[in-house]
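Single chain ahead, written as structure tokens, the form predicted alone.
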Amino acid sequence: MRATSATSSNNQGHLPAGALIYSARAPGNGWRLREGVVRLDNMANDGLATFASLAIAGDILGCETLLFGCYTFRATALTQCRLTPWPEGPEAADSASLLTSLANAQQRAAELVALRGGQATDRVLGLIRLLADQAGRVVLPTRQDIADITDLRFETISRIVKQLERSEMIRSIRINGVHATRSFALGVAIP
């Protein structure tokens, strides 16, 4: 993982994947995720992370700095990620902006813990959805970041890949600044 952060990086919140955002107990200030894909994790006393949730755009990340004066969960990019700082205004931390980033950040939860159960494939296909743009585009994590959010074991989730691109429910595309085994379009078959 990267030593690069938000907080402390000269080039306005664009961050590659894997880079650090910020760790769980730093002191800091809240974050708009502009593009890309953050997971949060859950930091044990011993060091251990343990997957807790994902942030996609438009998602609010560290809002409880405003509360207790120090991030939560470790932030760490997935995907190429741009960030702004949050809040925005004077009044943004009151609007409706937040309240609308935290009914999504409960939508979301509940579909995390969807993918965490059921037939393996379907977790990956409900992952995949969950990331997409919308004309279709997704830029897969990792395979074993896929495999921490989906409980599953890093040679399914490599298995399931290899089988969604046969069946064509997604193929491969070129983005400029990804990897080509992590960007692919939905195809036709993919509900």
Contents of the next structure:
2 protein chains.
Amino acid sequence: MRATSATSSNNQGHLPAGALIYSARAPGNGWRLREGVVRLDNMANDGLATFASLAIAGDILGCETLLFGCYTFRATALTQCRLTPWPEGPEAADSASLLTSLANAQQRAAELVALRGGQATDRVLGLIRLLADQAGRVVLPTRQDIADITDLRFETISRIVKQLERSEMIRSIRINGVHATRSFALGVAIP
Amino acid sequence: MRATSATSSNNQGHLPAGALIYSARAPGNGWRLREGVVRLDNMANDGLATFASLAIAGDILGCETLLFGCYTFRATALTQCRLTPWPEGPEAADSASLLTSLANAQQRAAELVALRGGQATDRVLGLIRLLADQAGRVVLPTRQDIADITDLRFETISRIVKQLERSEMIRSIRINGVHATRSFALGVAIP
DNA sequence: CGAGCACTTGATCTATGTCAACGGTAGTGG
DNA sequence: CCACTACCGTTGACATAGATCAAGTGCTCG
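Got the form predicted alone; could you also share the form predicted together with another copy of the chain?
Zooming out: every chain and molecule, the one shown earlier first.
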């Protein structure tokens, strides 16, 4: 783990959870995230990574390489991901498509802000809802990754997830190839 | 205060601190923020405003109106602001300009995230640095607005600002027309 | 000069952090 | 196929940063 790169050989842009997608300050191209969840980190000079942002299906990653020639953040896959190169074909520099991406980015920023404010339980629930598919199924990142995203501690996340499970807000399900403690179905409809 | 709108008569797009720029779900056009700091809020159905995002000089506001026909967030001026309509002239739907805005938006999201994590003092200092001009001068928003941005309480902000002043990290200065408790110069260089 | 905010400050409470020990899962190598 | 081991997650006991509650004080503007 933590070795594969999107530019390396991979099966049709599929990357496993935990994989490094690209490194900060490395050269490369942009990507469209088709499936999965990606974590972006600011890399301090001393090599310390601090959570910077989140990308979910549909988002554009690394568009800044078109401007600066290299990536600003480090990107790692939090769940299994599928990426395709961006810009591509006629969609390319289409300004209508860019406008949509800009509006999406501003919406995503607001969602991220919401995940870092208020009660701990609400933050975790907010993230779970953000990551859930239409059927209410989620493959959660590790407790530590959830903690980094919500600015809480992994022990706190562990307690909250367990409590949500006990109160039947979420229900553990098994998905092949996914760690037993990470796949859930929402017990209640997404509001 | 809290009454003027950007679309109303105003002197050359200048708005005073506290002014409403536009309301969520209202129709209108996009804006380029030329000077000042703007707060964006998510408006719940019950009229409750929750902080969603921050815009600083150079940012584009309300670009989603081109897609949806109305604003997603409510925008209010935290300091005196100057706005110009967007898109405008040749800059218009230029995809290079949109790409820059997209990269900026992603950078801004990361900065916002950083303002909501870690020690309270670091968050406030981070915001002060984000808002300071090149000379290290800042007109701070109200304690309550700083609290909403950093997800702290205004009493906590008050204590922290006072402590920064006493430890000479910041120094109060007087600016005409600005409340005595809000204008500061950084006592230490911006790292 | 007086009213209304915005800010300051003290005392106390509590949600979450911290530290520590242990348990379970899954990947690895014999 | 099993044993080993490295993570990852769970749980308890205790500490603390910041929240909350409660008076004040001092700007600004009318």
